[in-house]
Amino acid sequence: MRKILLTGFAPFGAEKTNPSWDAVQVLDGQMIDDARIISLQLPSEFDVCLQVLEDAMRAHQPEVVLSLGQAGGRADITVERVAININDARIPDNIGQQPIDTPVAEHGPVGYFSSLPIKAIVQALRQHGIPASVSHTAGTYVCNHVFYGLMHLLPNHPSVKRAGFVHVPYTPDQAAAHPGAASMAVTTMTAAIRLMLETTLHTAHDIHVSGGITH
């Protein structure tokens, strides 16, 4: 059976929940075509998160790996284009680590591009009334750490044909504690994730449309 590994994060910072996990866990065990979704919560901890991720990749040998994280303050679902080989933590992770200006992988390349059909995904989400855009930075915290680490692991996991990272906004409950912040319902995020996975499985080559920015 084909498998899809879907990951979200445990809460971090002052947050009591993490929308990436809230949205992901609902899909555990569901099917898309003939592929079964396996949902996994990653710890919001540098290095440990990658070991948990690699253990799951080795155990399940998925065809697609889609990792998601929280990007409080963003107004839409942002499909990440590139991961960079740097850790530069603004705040400590959940076990107090705060790496500054360190590489995710020693001697690794400067960056990796997502292998998801990122523009087709954005187009599909927008066509279904879900705000979405291409993002050109996954930050320098644990989300980027996982994105870069995931792509760096792929040569050792030939079952994986496509992999990448997506950020989701706060939930309304979270946004209530951050005046002025945008939010999105978890049910909308979950619907968006299914649509992203369907698009990934059904799109052989990404579409050629602009997803760039001017600044």
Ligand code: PCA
Given for the second form:
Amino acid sequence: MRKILLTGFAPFGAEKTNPSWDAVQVLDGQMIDDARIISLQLPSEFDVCLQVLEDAMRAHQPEVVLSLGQAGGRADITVERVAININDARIPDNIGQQPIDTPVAEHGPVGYFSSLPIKAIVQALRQHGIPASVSHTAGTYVCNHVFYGLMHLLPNHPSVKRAGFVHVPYTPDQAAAHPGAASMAVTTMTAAIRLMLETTLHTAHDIHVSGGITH
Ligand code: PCA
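Mind sharing the form predicted in complex with ligand PCA? What's above is the form predicted alone.
Below is the whole assembly, all chains and molecules, this chain first.
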């Protein structure tokens, strides 16, 4: 049986919910073509999140691993291009740890690129009326830590053909506490995740369109 491992995070910081998990949770057991989705919640903790992820990769031997987290304040779904080998926590994690300028992996490379078809995913989401863009930073907190750690683990998990990370914005009820912030309903996020997975299974080579930015 082909399997897809889908992860979201526990709530962190001042938020009581984390839509990355709420959107992922409902997909547990659903099929994309002949691949079954396994949904997993990761703790928002530097120390243990990668162990929980690797245990699940070992147990399920997935073909695709898609991890999601929340980036409140971003305007749309952001498909991450690159993970970097640094932890620099702006706030403590859920067990009070706040690493500053430590590597995710001692002696690891500076960064890893996503192996998802990130441009094709953004295009598919936009074609279905869901706002999305390529992001060139997953931050330096727990999400980047998991994204980098995931890519670093891949040589030990040959079942995994594609892996990457996506951030979701606030939900409307979260945004109500952050006036002016953009938001997206969890049901839209869930539909977006199904589209991302379909696009990943159906796209052998990413499309050649610009997802770049100028500053
Ligand atoms: N977002 C945080 C960690 C957990 C989450 O959902 C981040 O972007 O690092």
